[in-house]
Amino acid sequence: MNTPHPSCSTPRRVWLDISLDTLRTNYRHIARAVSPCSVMAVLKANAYGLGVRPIAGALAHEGVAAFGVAEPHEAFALLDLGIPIHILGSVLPDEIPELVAVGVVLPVTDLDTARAVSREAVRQGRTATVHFKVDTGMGRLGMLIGEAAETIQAACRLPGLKANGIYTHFPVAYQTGSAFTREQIRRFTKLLDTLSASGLSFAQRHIANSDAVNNVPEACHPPFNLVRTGINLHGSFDTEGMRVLDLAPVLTLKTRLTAARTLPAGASIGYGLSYRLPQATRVGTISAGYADGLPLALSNRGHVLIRGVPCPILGRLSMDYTTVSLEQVPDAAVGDEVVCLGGEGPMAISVEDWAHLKNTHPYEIICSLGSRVERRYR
């Protein structure tokens, strides 16, 4: 007989505040930004790690049109909110029947995945919702721009499936003023004339993400009636680009204070002794390390906020702690409430200044936090 393990009743070291109220907010500024497109919201990879459940019920109350994700396992999890889900990139041959069977939004990418969804659905004796993926630039999935015009024609003359809508991807608009850009709408526009032309048309017509959103009004107006979001819904933008959105950040990572001491002058701090103490200080150490998602960039460079006030990080972040200066809070004690991202006032710390810092984009940032860390939605 197996015996359970003992659960542990003790909160968490490391915890994310996720605002849903905040999330809700955003999505209303969004919402009315692209009126009178409607909005699917983007919920790849668990919600970016924020706990797609709770997000994903949150935007459902707000009416939010559809959700968009990367693979079935992402999809299952949605379908009984009763909102309209999209595998957004492609679909393997595996994955057709149980997707079909389930009504979930199935992407074309090119004939071979047109005929076979159709044989499925067929074979299931029903239809399958398809919206049809051009590369117009992007050069990582879709029926290539040259070749759409034909393979949509053929694909829309198979039993079985219902042509729901078309789209592609942008790769740089976040560069305002993009000439690519402009260039990927003008060629997918003209695409779309010359589906009408013969008899085709599309009750969803989508092109712009987030970045689009800020930085391509076109994308957000006829033709185009849908628009994808994700990362804006969390209060983040690519740290290039305009932020014409008025969006607040959801979330703040936190954690506690697990020792406070004073080393002498000349001590050492962490592997690689990448920092000695010019005169003796006042040094804390808190429950969170790159494990954790805290950029292993932020070493001798970053900082924390305790009590408000901005402690710098010294050393080589550890896997599962950090050592901060204490010397602007002496008060400061065990058990103390650490903000590593987030955080009030012109001292808060911003998912893109840890991006900066790593030279990535916001998008790593919020992937990467740690599965130890508790989401707890307020």
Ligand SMILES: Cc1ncc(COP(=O)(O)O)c(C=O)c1O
The other form holds:
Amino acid sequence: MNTPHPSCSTPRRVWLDISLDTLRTNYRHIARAVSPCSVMAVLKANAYGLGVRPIAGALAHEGVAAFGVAEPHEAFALLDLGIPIHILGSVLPDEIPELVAVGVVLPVTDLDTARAVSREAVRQGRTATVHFKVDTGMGRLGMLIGEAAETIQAACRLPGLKANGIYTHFPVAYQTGSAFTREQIRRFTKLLDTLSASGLSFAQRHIANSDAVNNVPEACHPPFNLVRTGINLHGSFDTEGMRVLDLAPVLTLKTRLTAARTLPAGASIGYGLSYRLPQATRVGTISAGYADGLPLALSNRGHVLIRGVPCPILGRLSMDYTTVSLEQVPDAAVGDEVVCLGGEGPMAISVEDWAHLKNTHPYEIICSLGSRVERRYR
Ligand SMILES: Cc1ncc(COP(=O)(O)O)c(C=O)c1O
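Go ahead and give the structure of the form predicted in complex with the named molecule, now that the form predicted alone is out.
What follows is the entire complex, opening with the chain shown before.
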């Protein structure tokens, strides 16, 4: 028989402070800006890695209209909150029965999917709520715009379906004034008109993501009446495009100083010997590395904050540790709190700063925060 492991009561070395108050304030800003559109919070991938339950709970208190997720497990995790849950991308045929049984709103991307959902709804004696997903240029999922009217008209004749919504998605909504985005809106709106002329209208019509809320105002006006927002809830923005909304970052990544010592002139730091001390230097080792989500690209470039003071990263950071200069904070001591991401004032470190250094976007930074990082909610 296995003996149970004792559990470790020592606090985690790396943690993410997540301000649910700030999240709620961000939500209110977004909701006000897009009103009278309602807001779907996109919480796929465990709320972009921040922890879906506390985030969803906070947004439920704010009266969010719906949750958007990627796949069935994510949907099931939110069922008890009593808010409509939409699978945004696709459903696989074998996923349909369980999703119909619990009333998740399903994307209809083609006629085969519509038929499969209809068959299952009829078999279960239920009505399945669906939203039609139209591909106007994302090239990822959904019925092609040219075929959409015919497909939707055929799907709407099937039994057991409540066709409650229709939507499409923007690939470049961060580009203000993009002709591509304008053309997507034009073609999608024309489709709505064609369907309306054939007697089909939909309670929810949506197209805007966070980028569009900031850069494409017409995507948040009639005929559209719902926006889908994810990254803005966390106070982050795409690195390109305008930032119209006044939002604040919700997360701070912290760790602790695990060594503080003076190394002699010429000492090398880290794998690859990419840094040598020009003179004897007070250095510290912090207990966080790329396994926690610090991009390797911070090596010899980024900084952390100790006692509010910027401490440059020296050498290549490793899986669990990163070496920093303590020259500007000589009193720093083992056990001190270290801010890796976040903080106050002009030297605060933003998700976007890391995204620039890594040559990526904020989504990848947030989603890469490590699994051993404790999520603490305030
Ligand atoms: C279909 C769809 N809508 C909306 C969003 C939300 O995007 P954002 O986090 O940029 O607001 C996503 C996320 O990628 C998505 O896939």
